[in-house]
Each structure stands twice: as structure tokens, then as C-alpha cells.
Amino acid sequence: MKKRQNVTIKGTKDGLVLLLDDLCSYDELKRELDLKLSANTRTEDERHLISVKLEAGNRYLTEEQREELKELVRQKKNLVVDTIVSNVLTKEEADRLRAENEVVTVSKIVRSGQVLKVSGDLLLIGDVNPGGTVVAGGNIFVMGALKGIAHAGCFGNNQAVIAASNMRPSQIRIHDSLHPAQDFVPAEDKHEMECAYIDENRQIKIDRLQALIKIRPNLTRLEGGH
């Protein structure tokens, strides 16, 4: 009977992918990984680093185990771990992902000196007064006047958008892009919602809300994927 392989090595244009069996013991996995890497390590040019991706399947790896595997790979001269992928999420990771995808609805006026911050999308039913600040990991929708500061995509989401019934901000940020007040021309005579987003030139652009249908077609998230 053929012995089950605990480690399978695949070469790609980007480096090596190591498929790690998720049924064997961790110690067995480490032993086989050490043996196979020792047999397959290239020694002809140690100056050229080879990127390694570890795929752990349904195995949960602690931080200590991740560091052990990284160190084991690093010992093979010209190999370096780029990423470790596991299908298993910790409770903390699951809670963070849930929070980042949650829409938080708040009914209030954000006054001068106040900061309202959420991990996911923010739906504010009320105004953001001058000196007030709203911050979100996702999108920001203000059903009122936005006259203060709004920062969407604060955790690195450059696809986030900001929309307001009355768009007159003192400052807008999306991820690390800035649209200061002096660059914004308020439309006093307009009565339609406007939105802000990062365009293909990595500049924040202000447009009619209807533009989001084409610019961010994946913005709508309905139950069941419909």
C-alpha cells in the first residue's frame, strides 16, 4: 500500500507551493517537511531567494507553529515563506471579518469634536456638523448633511465610497487618499445625493450617486447572493 504523502511540493512561476496534509500529526508534518525540503533545496545559487507558500488546508496553526514552519523553511538556505494559508479561522478573525462586513446604522448628529467610528459600513441618519468626524472600515452613507470629516476604508479598503444627501465636507479620506476642503466646491443649489470614490488615477472624485451603479457594481450585498 502506497504511503500517504503529508507534504506535496509544487513548482509555480512565483516559487513553490507546499500542500500540507491536515490529517497527520503536526510532528509528522514537520518531519516530512524537513526531509522533503532538504532533498529539494536548490544550492546552485543561494543568492536567489525562492518564495514559498504553505497551504495548510483545514489544519489550525497556532502563531507558535506558524513561526516554527517559517523557521524550518528559512533554514533551507534560499527559501523564504511568503504566505501561510489555512481554511480555519480563529474566533477573533471570524469576529473581525463579521464586524468589517456589518452595516451599522446610527441615528444622531455628530457634533464638533465628536468622532463616530465603526469597523464595517456606516449608515448615519443625521448630520455631521463642522468639526465632527465619521470613520468606517467600509463605506459611509450619510442621510443628512456631511459638513465635517469623513474617512472611509480606514483599514485599507480603497474600493470604499462616501455618499451624503448634502455633500459639503471639510475633508474626505478614502483609505490613504485625501480630498481637502479647498478642492471641494459645494453645490448649494443641488438637491441630489452625491458620492465620493477613488478613480483609476487614485484620485478622489465627487459624482452623482447614480454613478456608483457603474463604478462599484458589487456595492449591493443582498441575502442569497441575488
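Computed from a prediction, not measured in an experiment: that's the story for all the values here. Numbering follows the first chain given and starts at 1. Whichever C-alpha set is largest while still superposing within 1.5 Å between the two forms counts as the rigid core. First, how it differs from the form predicted together with the partner chain.
- The Cα shift for residue 161 between these two forms, taken after rigid core superposition, is smaller than 2 angstroms.
- Fitting the two forms on the rigid core leaves the C-alpha of residue 9 displaced by at least 2 angstroms between these two forms.
- Comparing the forms between these two forms, the C-alpha position of residue 64 differs by 2 angstroms or more, with the core used for superposition.
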Second form
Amino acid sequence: MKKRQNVTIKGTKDGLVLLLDDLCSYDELKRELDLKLSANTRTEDERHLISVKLEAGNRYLTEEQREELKELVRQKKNLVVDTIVSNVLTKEEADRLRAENEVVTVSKIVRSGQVLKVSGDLLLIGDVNPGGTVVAGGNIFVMGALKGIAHAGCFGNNQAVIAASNMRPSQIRIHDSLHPAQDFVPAEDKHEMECAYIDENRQIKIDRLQALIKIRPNLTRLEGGH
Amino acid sequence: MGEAIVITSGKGGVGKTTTSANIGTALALQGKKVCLVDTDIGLRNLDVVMGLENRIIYDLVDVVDGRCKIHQALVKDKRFDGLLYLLPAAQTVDKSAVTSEQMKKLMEELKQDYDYIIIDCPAGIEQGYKNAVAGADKAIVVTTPEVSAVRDADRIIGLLEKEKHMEPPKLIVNRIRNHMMKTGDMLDLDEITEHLSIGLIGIVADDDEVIRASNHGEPIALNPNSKASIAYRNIARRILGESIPLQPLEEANKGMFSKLKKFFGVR
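Pass me the form predicted together with the partner chain as well; I've looked at the form predicted on its own already.
Below is the entire complex, every chain and molecule, led by the chain shown above.
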């Protein structure tokens, strides 16, 4: 019986895909990958780089192993690794991903001197008083009055938005942009149901809440339904 | 078993000491056995406001360091026939002379003998504040209708809410000047209570008599004719569990009265 191949090369219209078997040992895989790519010499005359996608299946690859495989492929003439795909995540990565995609509901008043930080979206049932700070990796939704500082997308997400029932912040930050409160806000301005986002000119804009439906349609998480 | 109530504010100069002295006095007038504790070590002045300065022999630091017994350090107020005592703060050392653990133990001992222990907290949020709060069961936050005082009160309320052994704090708005509130030059009561969102236990109007009485070492609560005195007596009765509507700031103004009544309803 012929031994099963550990490395299968497939050509697609986006480039080469290398299917790596997930049952053999890592060393065996490396050896075979090296062998397969060395044998294939016919593209020697084409000098432009061909991008390669590695599919590791159910094998977990550490950061070092990923680097090693990239290096191995790069040494072979004109191939370059574009992406490495694996079905396996470590628990920490999974927890981090879940935390970043979670809406955290908090019911309290964030008072002066207090900092409330979450890695996902924040849904605050209460106020942010002057001197208080809320920070989120994702969006911030304040059901009460936002009178302190709000910082959304703190890990570098400039699509993040901030919305509040009563928008009177002392400062708004989204990713690395900053929007200090206007010096003269007429007292009669209600600032009810407003949102803040970064527009195409990388400026923080404040608009009525309903504007978000057009500007950030991907806020909708509902799948299916009508 | 008594109850220890800390009077705090964060900001200095809003009337913590005056409030402590007057609530203590008013509770004693109601026949309760009260001990006032000054925790502003190094900057004591509750004794001055109470007019008991000359009779201090030992102080709080002497007690926690074991140089004397509690009853030796307590100064009895002769106006109250054994109902009101003061445990003065030390003047020669600073706040680091006492630890939170020592204060807790001291409060436990005092609670055996007194109905109410009123703790006068120093300004700030450092060791002095931590000591004052350590042994307390309840807290009253004093603020004035100024933005800076309300901001600091907010900070203190945030810290108090983290103290799991305590009930949610109550608020006193002190030094209210009615004419300034009406013209909008001062924060009005609605704004303050909405912002801080804790229960209001009393409001005290700004009254020259308060300063005069303090300087004479006689708490204003002893004088039944002053408006501020009635306010403090009402606070004491609310502490005792009675339900008393807030004093109207201006009798003639029906609008304001109904507004205040609405407040009380919310509380």
C-alpha cells in the first residue's frame, strides 16, 4: 500500500495551497515539505513571487513553528507564505477572541476617579460622571448620561462607536483619535440619543444615534430573523 | 450594640466638623448616648467647635497605643448629663500613627457602650480617610452646592461603595444659599442629587449663626431658634428612623416646597 502523502500541493486561482497532514509528526512534516518543494524545479525561469497558503488542518502550530515553516518555504526559490490556516486555537486565544466579541453589561455609576475597562463592547446601565472613565476594546453604549471620558476601540479598532442617551462627555476617544468637549455648549442643547464615530477624514464626528444604521451597518449581530 | 457613622466629604472646608458636632449634639438632645470621635489626627478641631478643648487629657493615639484606657481619654460634655462624649484626636503626631485595624478595634469597643458613634473624617482620601471609614457602619457625605465639592463627593461615594461592610452612603447638602440657587449661580438640589444619585438625608442653609456658635464652642444645634439648628435636629431624627420632610428653603414659595416634597418622595 502506498504511504499517504503528508504534504499535498494544490493549485488554485489565488495561488498554491499546501495541505499539511495533521496526523504525522511535525519533524516528518517538515522533512517532507522540504523534499516536495525541492523536487519541484520547473518554475525556475519565472521570477515573480508566488504566494502560498498553508493549511495545517487540526494541527496546532506554535509561533516558532509558524516562523520555521515560513522560512522553509521562503528558501525555495520564488515561493512566499501568505497565510497559515489552522483549525486549532489555544484556550487563551479563544478566551481573548470571545472577550473581544462579547458585550459586557455593567450596571453601576462610574464615579469620579473610577475607571471601567472591558475588552469587548460595553453596555453601561448607569451614568459616567465627570472624572470617571470608561474604556472598551469595542463599542461603548451608555444607557444613562455620559459626562466623563469614554475611550472606544482602545486596542486599535477605529470602527468602534460610542453612543449615549445623554451625550455630554468631557472627552471622547476612539482608537487614537481625540475629541475634547466644545468649550461653549449651549445649555438648551439636549444632546439626547447621540453617537460618536470616526469619519473618512479620521475625525471624530458626533451625530444623532440613527446615523449609525447607515455608517456602521456591521453593528448588527442578528443572524437570520426578519 | 451601637452604630458608627462616619461624616466625610473628600473636599476640605465643606463643614464636616460642624456637621459632626451638630449631629452628635442633636442625637444627644434626643436622649441617645453619643460619642464623637475626631480622626483628623494632627489637625484636630472638633474639640474646639464643641468647646471642650481645655479639658483634653489623653487622646485617640494614646488609647490605641495603650497609654490609657478609653474612658480616661473620653471628654464628657457637661451640658448633656452623661449623654455626649468626645474622643479627641492627637495634635502632636500625624495620620500614620494609627492603623485601620486599630480603628476597627476601637470602634468595636465604643459600640458596646454608645448608641451612636459619630466619626469626623479628615479631608482627602489617604490614610486618615481609610482609618475613619474602617470601623464605620454607615456614612454621611457632606457637600456644598459647588462643582468642586460635588466632584469630590462623587469620588468619595465611589470609594465608599467599594466598602462592603457599609450601607450605601447618605447625602447632606450644606451651606445652601437660596438666592444663588434661584438665580442659577449655584447648583440646585435637583442637579446635585441626580448627579450623585444617593439618598438625601438633609439640607442645611448657609447661616451666619453657625459660624458664630462654632467660634463660641457651642454647636448651633443647642439653639432652638436657628434655621440651621432645626436642619441638624431633623437630620438626627432621620438617622433615628423618623420620616420628616425636608425643610423648605423659603416658606413663602410654594413651588419650591412641592419640589422638595417630590425629593423626599423619591428618597
